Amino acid sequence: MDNLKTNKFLAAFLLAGLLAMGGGKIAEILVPDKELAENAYPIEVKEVAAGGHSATSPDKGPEPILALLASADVQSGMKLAKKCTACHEFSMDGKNKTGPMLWNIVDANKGMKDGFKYSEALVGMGGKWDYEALNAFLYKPKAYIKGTKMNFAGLKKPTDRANMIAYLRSLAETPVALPTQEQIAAENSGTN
């Protein structure tokens, strides 16, 4: 290679990093680097104290939201439930899919909709989907029901726990009665 084809080769690097450095410094001048107030996607971590227990409070479970139930809004419920239907139908003729229909699911017993094969878990639970159960497995399924097949992380919120009773209750011809007074003290109380 002679001397002329060996400078242009070193001047043309020399112009293309000369031009990648002076684009960095326009770029910088257009679109100037802002320092977020918070992370766009934040992470939750639990500090652990010495011993390893976590030095937060322990979770305590779901809140109570029967009262809540009275004044709680079905369609803000039913807004929630669309993350849901991938998995659920809602409608009285509706059929099961990855997980079973949920029409009349309220008061209904625990893993006895026809044609859904429940986990064994479920199933050996018993009980009926009553507003204290919807509440706790709304809250987190996997703590309630040890082995669900439920892939759901839960509800935090408690009135989004109650607007998705409160809509779930409305999928029945004839749908549950609102709780008690006495109810709603009892599990203010802790005593349900």
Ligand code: HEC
Given for the second form:
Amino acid sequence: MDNLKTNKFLAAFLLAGLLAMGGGKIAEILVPDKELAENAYPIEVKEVAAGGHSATSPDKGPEPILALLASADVQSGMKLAKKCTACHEFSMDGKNKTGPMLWNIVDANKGMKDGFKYSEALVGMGGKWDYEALNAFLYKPKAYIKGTKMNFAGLKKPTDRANMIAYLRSLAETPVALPTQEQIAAENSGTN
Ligand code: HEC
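Okay, that one was the form predicted alone. Can I see the form predicted together with the ligand too?
Full assembly next; the chain just shown is listed first.
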């Protein structure tokens, strides 16, 4: 009799133990997203915080430069071009070096200088080197064309880019027209 009682007791004890263990498992299965919900929340908070900080982000360029072109200083642009001459030649009969020759580059199709082996990224982009494309590229080449092989940090000052682009414009038999008032207005309002 005593033995039977002990066995019953042990059985009840084991069953309770199993239920306790199983109960935990069952709870996990029933509320599987409890942990997820807890993790997701701080991530959301982080994004909101990052958004709030973006107003103070240091990288807000490239600023518009079309309005600066008419009064830009070609001589200063020529001096600035010393930053480029390690890789580029600028004369009409200039040769390709590390970078392509840059005579007649304003409004030229991208990646079309004879005999230069461009990156796929640049060729793939297509379009022309109009003033705005040059502004964006010279501000930060690797941001404008991801994968470009032009290893140049960029010209961060708007007046430097305007002077540089005015110099590039002068490197042609017939320099292309300066931007119109409409183009300047559109650039300033960010609609083109
Ligand atoms: C360290 C070398 C290097 C320097 C410095 C450099 N470039 Fe370049 N540049 C290149 C290379 C390489 C390419 C071709 C990029 C590609 O194929 O992705 C290029 C491409 C270009 C193009 C596009 C040409 C085309 O035919 O599509 C322009 C415009 C240009 N550079 C302007 C400049 C100017 C202006 C400067 C100076 C402010 C400058 N680069 C400084 C190496 C350089």
